[in-house]
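Only one chain is given next, in structure tokens, and it is the form predicted alone.
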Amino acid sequence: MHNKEKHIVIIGGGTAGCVAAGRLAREGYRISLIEKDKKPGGKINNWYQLFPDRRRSVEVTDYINKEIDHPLIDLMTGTELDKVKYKNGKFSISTGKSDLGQADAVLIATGFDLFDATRKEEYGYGIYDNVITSLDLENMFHSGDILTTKEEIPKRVGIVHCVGSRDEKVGNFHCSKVCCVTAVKQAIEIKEHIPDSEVFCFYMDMRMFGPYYEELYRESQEKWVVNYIRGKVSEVSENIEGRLVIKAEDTLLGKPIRMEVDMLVLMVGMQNAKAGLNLQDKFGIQTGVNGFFRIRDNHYGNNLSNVDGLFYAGTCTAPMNITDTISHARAAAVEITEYLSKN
């Protein structure tokens, strides 16, 4: 291919941005890949194992790094977009460090942010030491130790689903899609690390939408004896011994629950990244009712923005798992190739 005269700027060097960059570079396009963090890969760098097969996340990050190992890709880490001008179908783009010149197309792949659990004060995150988030737990898996702040092994762990998702009080009406299966995965991992522990998942409803997710859910119950309680946690406090006290309701039994745990894990949901939302005015793009970027059509235009030449890939448009993110990024590369061939 002889497309080197065509220049594409990709904003976001996570899974979606890197996969799209690799595909487009192999088509012969010159790519400027902007990533605000010090290294590419995005949120997957924080994860220990991945559902549903629980493979090590490093296997996927290795794949991502191979995708961007191409002479036509200029990876700029620790960099953020500064100014944008749009005229006659061309984007003039500069970062805080340099002028990138004109781009024939732009791909936004800024990903997601995790919900700030301190906004749900009733769960006690940031108030009680042993209330942690799903990300905090992943860091413990990486270190190899799951310990309370007293350096003790927790014997009873609670997991709360849908923290910051499907919640009118915080303005997030959407389902974050992967929290349920993340809870199942992490519950199994807790049992692997601490075989004699008890694990309780408090859920609204279980959304096992992906291939082998239902099987993983079944395994967690039959093999690992994870307990699932259908009910919403209303309050978390701390008793005199420093244990966490959960108040909830079992909606299947129609009975209130009071339970003591040593550690409580909050399954924080996804929301559009602040880094992405900062681009809204620069490009004149729109967000939907879920706070993510509005796509042109829900069925056959889910990589297209309301601006010609500007495309989306990954979780800046909606919550996705890694499989769907990679597929969405590959589709974006096809859309951009088609757009440039017509222009």
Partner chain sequence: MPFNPFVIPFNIGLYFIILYVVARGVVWFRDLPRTDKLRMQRGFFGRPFILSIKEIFMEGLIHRKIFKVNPVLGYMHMSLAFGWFLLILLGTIEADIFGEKHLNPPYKAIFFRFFNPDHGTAGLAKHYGFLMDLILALILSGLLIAIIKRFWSGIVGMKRTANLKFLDKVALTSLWLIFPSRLLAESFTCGAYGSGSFLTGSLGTALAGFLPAEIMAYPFWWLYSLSLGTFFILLPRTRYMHIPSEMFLIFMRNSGVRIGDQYGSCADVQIHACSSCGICLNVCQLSTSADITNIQAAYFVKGLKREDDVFDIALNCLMCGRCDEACPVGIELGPLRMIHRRAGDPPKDTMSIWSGYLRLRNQNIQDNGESHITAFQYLKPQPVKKGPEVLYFAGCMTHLTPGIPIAMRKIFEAAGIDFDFMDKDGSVCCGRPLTLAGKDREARELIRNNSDAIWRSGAKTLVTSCPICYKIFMESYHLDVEVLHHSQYINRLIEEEKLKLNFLNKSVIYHDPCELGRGSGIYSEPRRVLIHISRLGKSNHEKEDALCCGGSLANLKIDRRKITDIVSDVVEELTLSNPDYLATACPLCKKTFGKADIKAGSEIKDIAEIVAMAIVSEPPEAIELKKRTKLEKVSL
Contents of the next structure:
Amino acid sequence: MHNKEKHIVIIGGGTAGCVAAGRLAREGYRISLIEKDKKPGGKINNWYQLFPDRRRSVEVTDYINKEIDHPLIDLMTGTELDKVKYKNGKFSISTGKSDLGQADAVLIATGFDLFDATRKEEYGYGIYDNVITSLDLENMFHSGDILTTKEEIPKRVGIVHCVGSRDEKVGNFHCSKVCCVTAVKQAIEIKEHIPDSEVFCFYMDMRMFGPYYEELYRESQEKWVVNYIRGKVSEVSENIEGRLVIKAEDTLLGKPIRMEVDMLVLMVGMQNAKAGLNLQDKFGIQTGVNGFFRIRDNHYGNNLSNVDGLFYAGTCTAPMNITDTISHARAAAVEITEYLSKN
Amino acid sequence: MARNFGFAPIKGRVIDFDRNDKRVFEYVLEREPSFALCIGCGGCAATCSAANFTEFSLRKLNILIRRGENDEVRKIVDRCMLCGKCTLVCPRGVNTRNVVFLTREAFEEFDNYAI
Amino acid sequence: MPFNPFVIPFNIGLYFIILYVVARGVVWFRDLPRTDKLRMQRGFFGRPFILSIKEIFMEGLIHRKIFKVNPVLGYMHMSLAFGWFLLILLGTIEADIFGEKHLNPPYKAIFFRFFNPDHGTAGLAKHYGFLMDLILALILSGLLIAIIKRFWSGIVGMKRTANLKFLDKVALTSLWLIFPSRLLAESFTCGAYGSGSFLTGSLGTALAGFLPAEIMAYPFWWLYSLSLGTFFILLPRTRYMHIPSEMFLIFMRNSGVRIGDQYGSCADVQIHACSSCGICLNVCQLSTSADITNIQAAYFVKGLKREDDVFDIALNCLMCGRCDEACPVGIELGPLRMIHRRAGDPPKDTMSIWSGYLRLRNQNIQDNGESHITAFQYLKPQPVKKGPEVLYFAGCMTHLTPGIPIAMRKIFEAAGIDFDFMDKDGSVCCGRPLTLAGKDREARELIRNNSDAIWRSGAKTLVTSCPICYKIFMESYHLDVEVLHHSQYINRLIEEEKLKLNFLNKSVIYHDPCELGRGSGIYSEPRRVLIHISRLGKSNHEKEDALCCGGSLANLKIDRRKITDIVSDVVEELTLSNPDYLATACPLCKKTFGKADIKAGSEIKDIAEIVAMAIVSEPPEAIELKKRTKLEKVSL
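Structure of the form predicted together with its partner chain, given the form predicted alone:
Once more the chain from above appears, this time first in line as the rest of the complex follows.
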């Protein structure tokens, strides 16, 4: 049977979904790419610059858009999956709008949701004006203005690591991996925008796991004099002047530290996307203790699900940076090609 | 006793780990396994009601107990008001209140044998 | 006077138990504090006595409360208790009317059929015999349920049955044997003599058809007497001691005697009044949600009776009060636990049933007068602002839920109240957490420090956002200010029309915090506030039946992950109707709810936050104008 007669449905048109779609289309498979938002690209659309080299994220978006520019890819934006039937290794899938017919394989690339920072009420997101998330800060970078709600330039900015990650209190035991380096990147960007500002990162552990991350960390210290305080922020309040007061312990000194800041940035972590979790019952797939989809093997089966013909790509299986997401998506394409050539 | 020929480490400067009494640590850990989960983030110490008024760091207490530095533990452990705020912020889910409670209990238990 | 040796075991048992119960009652009474003795004496000649008779009838015999919770279980208890009572009462009357003489010894009533085998074949006696058979049938039906319950506990609707110790098992067996042996003894006798009514008569005739009824009857009369005797003799050492103890407890309670804060006579009566019915096991969320099944009230009380080390069990409890509320005997389970938290492991001899005779009076009050070096010397007098109208004490936990104090600030400002935020820079803990850990003496130092600040402020009203603080302010602080929880205070502001609120078209389910609801009896004010501004719905757990969020400070021992199990169940249960807001009135509940996965569309809010959202925002001039027109109206 010719590849063209094989049909693959990819759920999620973010980085992983698009990269896998491009690869598989070039192999000659017919692809239906379902994206719930109005345009493809996913979370990266919100980001301004990427670590570790601070290239503009639009460059990567361009790459992704080129990937899916292929006659065999049917991109359906603003669409969500509705019904699934699974029989003899084939899926019949319909969206709310149309019937996609039979699929020989399905790739889940539903990605992640950012942690809802209002759940950590002690940090005051949604309560105090100038407590923002890392995503809000990216939006500020887009607009070019980093201002408090009173339209003032912040003189001192605090950055809180591990918000919604490594936290038993919100049921997320895992490390979201990318927040540490995001904090370093954003600290540098703040200093770049406002050279005479002070930036303080409050961290539990600095996890610089990727290539050139440690170098970025060094740069932040050497070139930008970003301050790092080892201690988890546990309370935020507002004083009469409307400045934020944060309480932490400077654990390396063994003394509590109190500090006023004009703006507090919460490094919100990753958790499995609600949209992805909604597919759980439809496909009969499982999640691990970290809430992400459970892969068949941690080392050599990290694109495989517990259902034959159903594959995963990207951050629906674990927190990942963009590099790893792209590699993971390409690996998924290889797995799917192999699976379809056997069946 | 003329141990170490006069080169005995000065108490308080060096943690004499091999000689320190770790019974309090064992006592607490056995009854509250979550004690082992601490990563020393200091969240507890930052939110602590008592730390507003006096030197008291639960994070430090935790490590002192592990190292068997019981004299220092004894000095501060009673300052805790058991209000429980630390338990509410601990990202590792350590039952910090019970750690304090058990530490006091351990001292009562072992006091007869003089730690 | 007719006599037969088989009545001896019964007689020994009966006289033993009467003497024991009387002696026990005397000891209990003797060991009461003087004021409680006076209460009981006064009660004996007054209303409490009558009330107690009524309550003993309703609860001890009919078991009305158990009926309410579980009709089958209620029927079981009722048929055994009330049935047996009727059997004795009517049996005595029967022996008196139909026997050869009046005023017989008790065994004549119990073994009436043996001594009058041909009685009741005609006339009034026949009808009376029918009645006696009916009662026996009632008891036997209850017994059947009891046996089923023991072996297949699910059938009677109870999830768990309290485990028994050896003596309990022997006593239980003898109890179970009493009525079947009576049935068979009477039936054989009736079969031999052609007497008896629908039960004993029919069964007797049937048995006599193929068995030598006359010979068979005698061993069963022995068995009947022996099982009665065994049961009576074992009674003091088994859970069946609850029968006399419960009567004593009812009278004690009606006379106004309470358990207090130290182990004493009243606590002793209470632990013996527990029948191990197991109702507390099913309401305990530690068992239903967190799979912790060895610390519930019934096991705790059993541990006390057995003189086990119950210190850890005493501490492993949310103190939510659900078992107190459910206990059909009305044992003060929370205070009982508190006693053992305070005392650590109390001296064993004060708890023994037998040492009650021997122990010296009041030896269990131990205060060796040792001077205590205070742990909280670092606390200095708190700085206070003089003379605000209202002093606001947020509480430690509230600092972790900044939404609440911010909402309160808005409310104070909207109502134009002059207030001071007493602990805005961090609280001196109210002392309740120490109290709950059994450390009263240390708690007193915190109470002193806070009281001092409150007095010095000169405020008339103290408002707190934390029900935990509220409870100890009410119970252990001796303040000359009015103490209100913020839900009460907001309700008052609304009633006095100081606070103008919009109606928010939102559906709300209200969760009663344990310390505010069952702990302090405040149910209506928060509801009135919410009805005023929202569509307040009902969950399956309202007021006294409210669930505990699981985050209670009272439990020192619980694994944090178990709290997640509990709170997930609670949130799921409370958001069944998909309310816009799940409202509570406690920072700790709110923080704990945050651990659960909340359904999309529902939000957790403190009552103060919802009120703050509803505040009518008017320009200051408009408010001023309104004030003036109001004043003008008044002056007119």
